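Below you'll find only one chain, the form predicted on its own, shown as structure tokens.
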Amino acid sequence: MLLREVEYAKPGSVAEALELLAANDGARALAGGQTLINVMKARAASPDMLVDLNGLDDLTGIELAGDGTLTIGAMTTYTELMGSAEAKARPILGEVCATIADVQVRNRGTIGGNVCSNDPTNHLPPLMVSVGARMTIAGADGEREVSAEEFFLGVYLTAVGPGELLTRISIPAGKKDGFAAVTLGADGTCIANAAATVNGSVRVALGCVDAVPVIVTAESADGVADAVRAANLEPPSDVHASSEYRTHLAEVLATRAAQEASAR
């Protein structure tokens, strides 16, 4: 299906493009298109202005500090990432971004992107807040920062309110973490999927269980299976995966993503 008629503005700076999201109800920030193009060809969305933010230098780039604190700009791709010399010091991060879609995806599907749609079906969002991440947003009264465990508040809804946007990430330095995902075929999205962090003790973001990332903790990766099952998940039925399948890939994908984890 076509698009619909849409109004399309190509900002020169951050600035400018908060200030076309802020003075127009009906505009959306368009980052590497994956989602949002897709929607509106659906009709699921109909933004009246595009903002693109293609292009804006602020939103890119990757960079590692001194203590290891990794800064991903919101307009990375996950291919840019995948072959950062810098994102390796937390190789879960381009590990996940290579299992995302197909390689025309990854070349155009961004960090910020993929975190702001919040699609409970998706790979970063549970990675975020397992690895502990922070997220800048920025708008007409300046800059703000929110935990990732704040940042996603429903299904497509996140702490970016009207008029802003998300700048960066920032990730703390680490390196015992891990992933398992079952997937709708090689290349597709989620039908469940579990991010795992050791430090000390185990924390676990379990995704497609809820509209947001839901955390467990235990002591070791043999604990996780209990802390899974103590947190009684009510995760949705659709025509992929019953409650009760969900519930239990939860289980299994967050023990083996703890075990990764603690293997390293």
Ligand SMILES: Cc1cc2nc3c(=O)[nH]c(=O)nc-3n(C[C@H](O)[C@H](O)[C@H](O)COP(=O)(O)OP(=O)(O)OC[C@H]3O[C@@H](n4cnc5c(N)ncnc54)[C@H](O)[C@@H]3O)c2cc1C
Second form
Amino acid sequence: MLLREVEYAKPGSVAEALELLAANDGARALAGGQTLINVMKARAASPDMLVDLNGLDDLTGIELAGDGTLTIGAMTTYTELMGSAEAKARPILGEVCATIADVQVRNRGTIGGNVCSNDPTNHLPPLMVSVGARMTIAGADGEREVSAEEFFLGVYLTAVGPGELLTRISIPAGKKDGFAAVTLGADGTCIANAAATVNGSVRVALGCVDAVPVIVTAESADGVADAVRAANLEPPSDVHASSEYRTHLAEVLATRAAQEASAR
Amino acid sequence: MDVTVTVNGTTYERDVEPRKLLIHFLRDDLDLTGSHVGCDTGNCGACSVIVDGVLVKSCMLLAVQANGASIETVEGLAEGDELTPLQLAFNEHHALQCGYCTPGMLMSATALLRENPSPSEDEIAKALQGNICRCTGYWNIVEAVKSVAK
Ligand SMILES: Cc1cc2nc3c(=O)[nH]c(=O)nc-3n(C[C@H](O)[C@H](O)[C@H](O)COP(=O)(O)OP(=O)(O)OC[C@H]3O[C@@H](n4cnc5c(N)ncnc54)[C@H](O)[C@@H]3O)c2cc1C
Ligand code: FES
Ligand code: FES
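Previous: the form predicted on its own; requested now: the form predicted together with the ligand:
Time for the whole complex; same chain goes first.
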């Protein structure tokens, strides 16, 4: 399909990318393109300019600090993360990335693009919330850091404002994580998903049930189903699942994810 | 925009509109029609090619993004009339019927075998997840790839 006419810019630095985004109202960052190119084909968005982030070294790389904190560049692809020795420090990250779509999508799609698109059915928004990720956002006035809870604001909407970029994500040390999903086919789009982390108590972030991940907490995995019920979810209905069925799945998947996390 | 790419060893220089997808550049501008367009939404894998060693769906990439890259398409697999062992195996194992998915299947399987010359059946299935076939039921494709695994 032919896209609507668009300008293409390949900046040489993050600073230059930020300038291009700030100077052009209709400019959009292009990461892996595995969402944005389709959005442009469907004319759901027609940016005037694409600012290609591929090749910007400052947005790549995975570092593991002495205290176990992982810092992941926004342009890290799922495949890169899965193959990274450093990222094994928090095993759930690579495990979940390995279940996103297929080889070709994983070779291009990026961690930053996944969270910045904030499609409520994506795998990473709930996972980022459960592991306690922090996002670094760069703009004309420098950098700021927000927690994953503050990052996801609505469907396709995040704390990254116009003229800003997500540059990296930092994730604290931890191992007791779980993830469960019911998908359309193996490794397909999520109908419902849940990410859980045990850190004393259990914290579960539910995906696909609201515009942003819904957080529930419980003393242990046994209490998670009650906690989900108490959240009074009102998830959307669509061709794949009714609202009632999604609510049921949320309960089941939250429990599964919490059990996986507790067993580690 | 000026774009220079090397496809299957031949270098091409063309003036390309930024809005053109890589698959259309390959098919329409370079007349390399081996890579197919099945869905145009990143789901079917018929357009799969290898860009700088990385398997991608060429309907999900702009041609201008491939500037400077080395691209491999299905046309580059055979040496003249000499098919690769993988291509011969597709023939022997009836791994194609209409053949629409075959260029993409061959590129995905080629990428897999480079990275992992002795994949298990599960690894083959996982590696071909991004490629849809409406005819064969997949089984013979997996058999073909298995037969050339070391
Ligand atoms: C067939 C198929 C199946 C898929 N299945 C799944 C699935 O099951 N689960 C799942 O989670 N995802 C799935 N995806 C989506 C995929 O994971 C995308 O890669 C991801 O949603 C977006 O990442 P990207 O790097 O491709 O971003 P792009 O498509 O390039 O960008 C997405 C949006 O984020 C913005 N953006 C990107 N990076 C930044 C940044 N650093 N700073 C500011 N803004 C930025 C862009 O401007 C754009 O608006 C699928 C995609 C396809 C094609
Ligand atoms: S045409 Fe590219 S994935 Fe179907
Ligand atoms: S052989 Fe017809 S689609 Fe695969």
